[in-house]
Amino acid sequence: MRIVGTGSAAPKNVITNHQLAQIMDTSDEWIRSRTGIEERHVARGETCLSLALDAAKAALKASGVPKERIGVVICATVSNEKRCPSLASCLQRDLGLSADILAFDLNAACSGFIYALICASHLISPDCYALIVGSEVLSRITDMNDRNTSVLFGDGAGAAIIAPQDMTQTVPFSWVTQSFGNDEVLYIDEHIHMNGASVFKFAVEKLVSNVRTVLERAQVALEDIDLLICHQANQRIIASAARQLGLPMERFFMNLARYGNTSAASVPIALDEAVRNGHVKRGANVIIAGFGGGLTVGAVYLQWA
């Protein structure tokens, strides 16, 4: 499996935490200190599918990859307008993609796209490419009353194009998930709820037990990790991951402080962003990892080609 082309999108309404604290009880210090998050994009007539087809035009382009090839796609939501049809189908429909494809969503939250890209991996072949997005509107479903919950979360896509291995050469690819039902925790009604203190204990145990599941699958150690992309929900569940990790905090590519949590889109966002700004090198041992409601967590380690 090779990553081939990724891209992402976002809002273009963006809310501070300033302005947050102009309508709730709350402040840029109290937001920042405990979430290292300072804004946020939140949609104001983007939708779930208009933020995944930008972010999938996008990613098809950077891999120079024709639409023709792409024979699966994958959408990772909590958060679509619609039940049905899927994301991915109206997707499939207005990228103009054929017909004859595999197109579907998943629902494994915040870890949502790494569940996608295991998947797409064993669903590709040479000919046959797969599209896999994480697109979030959470705007829709946060209560606005709740400030435990509501300063959190964003809205954006990301996406990326999985290809086969090049068949003369060997790109190393390992994956961990694990799934613990869990309906008090972190969950979804009509609005978000969470148990903070919980799912930070629980992202941080697991963070750290997956990145060295994966290299031990892999065979790879530790300090041979260029970077990792990680599920951007708050900025101390990272650095306590890191300091359990032995690991400085510059390995860690972070643009939490300008999204917000916005579920299953951060890790490709993240992910985009640190291809364009030249973090990802062809050869890099990178590290991608998710953890959420469900309470689900994935990790995969793969070799940049």
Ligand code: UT7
Second form
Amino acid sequence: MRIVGTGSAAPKNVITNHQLAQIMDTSDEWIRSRTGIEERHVARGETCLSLALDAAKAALKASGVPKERIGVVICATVSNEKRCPSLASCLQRDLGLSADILAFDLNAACSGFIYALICASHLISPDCYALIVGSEVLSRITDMNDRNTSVLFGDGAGAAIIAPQDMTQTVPFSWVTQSFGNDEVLYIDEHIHMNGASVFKFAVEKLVSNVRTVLERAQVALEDIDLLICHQANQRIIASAARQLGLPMERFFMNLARYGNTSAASVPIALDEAVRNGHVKRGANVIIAGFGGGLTVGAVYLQWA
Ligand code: UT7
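Alternate state requested, the form predicted in complex with the ligand (shown: the form predicted alone):
Entire complex below, previous chain first.
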């Protein structure tokens, strides 16, 4: 499979750590030093659908793929305003895609975009490309009275168009996913609840082991990896994983400071920025990795075609 176009969108409204410190018992210093977050986009009227639509349109435009080619739409989200119809169904309608389509949402929290990418890789064919999206309005389900979680999250969406590889060349690709039923350390009912320290430990351990697994499955050496795009939850999680892997931080694309944790949207927003800023070049060896509620984890290795 190949990623042939990416796009992203974020609400216009930006809230800084300093602004949060005016409405709750926190500080810019605490948030910045514990997480690396400086500001986040927060929806004021935007919805999961409107953000997903903007990101999907940008990805379609970047890919040059005619919309008639899209046969699969997968949306990863935990914060869609409606339970039914799915975000994917509404995107099919609003993008004017064919109704002869497989369109569904999936819930793997912050690993959602990785899960969607892996699903798409199994469903595409030369006549059937996939649109995959991660879109979240987490501000809708964040408890602003809980400083343990409310300073961490942001809103946004990212999208990618997935095409089959050119039959004349083999594009290296490997993946791993895991799911551990755990409804205690990170779960959502009306609001997001999290035991930060437990999730932190889990995230570092799984980021390291899953990077090693996809490398082993693809028979690629760690030194040959050009860029790692990980779920943007906490700078210290990525720094710890980098230390354990023996990789410099420069190999990790980071945009957490400006977005906070946008759950399923974080990986595709980062991927889109990395592509648009020229960090991902043809032939580059890339690892994309996520971790989060479920608990779920997933990683993909691919060579950028
Ligand atoms: O995307 C899903 C995956 N989620 C994650 O990856 C999150 C993983 N976890 C983390 O990122 C970190 O655990 C946090 C950033 C959530 C918390 O950092 P920490 O270093 O683990 O802090 P802590 O939870 O151990 O809290 C330390 C102290 C506590 O005070 P006491 O008990 O030591 O007096 C908290 O009450 O910091 C306090 N605290 C705050 N202080 C100021 C917690 N939240 C805040 C806050 N502002 N917003």
